[in-house]
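One chain follows as structure tokens, the form predicted on its own.
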Amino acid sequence: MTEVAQDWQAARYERHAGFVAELGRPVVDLLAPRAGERILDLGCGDGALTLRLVELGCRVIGVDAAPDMVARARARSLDARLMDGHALTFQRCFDGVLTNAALHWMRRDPAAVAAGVARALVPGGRFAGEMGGHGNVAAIVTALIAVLEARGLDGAAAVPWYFPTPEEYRAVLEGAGFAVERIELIARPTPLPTDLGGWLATFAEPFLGRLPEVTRDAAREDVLRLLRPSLCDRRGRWTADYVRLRFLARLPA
């Protein structure tokens, strides 16, 4: 089957995904960047994190393998560079590398994505971030699953997103050389600012993206009749059932 990309487009990640960089806050303060330091955010998005710890007085660069997104953080004026995870080019650079929410699409080699890490790290430099843990959006991805077997696909294999258990992501960061101070899951079910078909435009085109243009609405409004019993209140407020993983780790000073 035939992989389908995320296409990432500013607006529209904004407008439904907005609490993602507010929700991340905790991952700076696990950082606890102070001014002065070199900070690379990786899969920095939209800048919104980026400007934060410019904010705190940190000398920073965000990469992001998104040029849409990539282009927004440059509106904002910060330094953000067009970069695949998996193949960062920086060497002992950095005091600390801040992550939120983008770990979860390098899925490809997360043992690649945290060497090149620990390479651009100084040594004693320390490692903070947050992504999709095991069991994150469960319900949600049962259901895409679902309406893309219901017409003749393997729903498995289009799932896009690497959701570790800590000690399989511990493993990861010790096979890289670090010290693992903190590693957990965070049951987080998260209100979405508008509904759960704006989530699934902004995150889920790797699902429906795989079936023919004239099919795909049906096909999200069989997972949104499939999901509103278990996330959609009385009300039709729409809650996501995310779990997070969130650590720190350091290099070996």
Ligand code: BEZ
The other form holds:
Amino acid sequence: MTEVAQDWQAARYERHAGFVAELGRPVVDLLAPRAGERILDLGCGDGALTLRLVELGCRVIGVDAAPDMVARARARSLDARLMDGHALTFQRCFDGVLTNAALHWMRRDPAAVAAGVARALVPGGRFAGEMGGHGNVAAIVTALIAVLEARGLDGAAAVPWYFPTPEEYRAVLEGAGFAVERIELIARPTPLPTDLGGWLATFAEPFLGRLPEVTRDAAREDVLRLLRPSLCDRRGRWTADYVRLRFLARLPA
Ligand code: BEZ
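Return one more block: the form predicted in complex with this ligand, after the form predicted on its own shown previously.
Everything in the complex follows now, all chains and molecules, and the chain you saw is the first one.
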């Protein structure tokens, strides 16, 4: 089955998922960046959290694989570069690497991503991150799979995300030479600023994009119908069933 990539549009992202950077602040706290430190923001997106690091006095480079997001980050006067997280080109030049809500999209080879982070850090450098963990958006994933399967497609093959358990991701980090100081799953039901339709448009193209265009609206309606009883309250407010995997790891000095 041909893969369908998410089409990242910064304006849509800010409207439907502006909470991502706001809720990413605990990762900044975990990294505990000090003024003057060199920090890489891996998967910087539109740069909202990168800007926070700059405001703390860090020297920050952001990288992201989505051109429209990099353009938005640059419009915020950030040093943002177009780069695939699987092929980081930095060598021993950062005191810390931060990543928020990005690693689950880098699912082709998580070990290569972690190895690139390790190469980018100085000895003793730290890596703090948050990503979707095992069970993340499970209800949404199940509904999307069901809707594709009802139309004769292999729904499980469409899942574009990597949501590891703490044990799995600890092994990835240790394989890249890190000592893991903390790693945990955190259930974080997240009220959506618009609705689940907006969330699906922002993130779920790899599923619905596999369907012929004329059938997509009906498929989206089916997803909403399946999820409304568990994710939408009586006042019409949607909450996504997020589960975060948060970690802090360090290279030997
Ligand atoms: C997340 O941040 O966990 C996430 C966002 C969009 C799609 C899947 C997961």
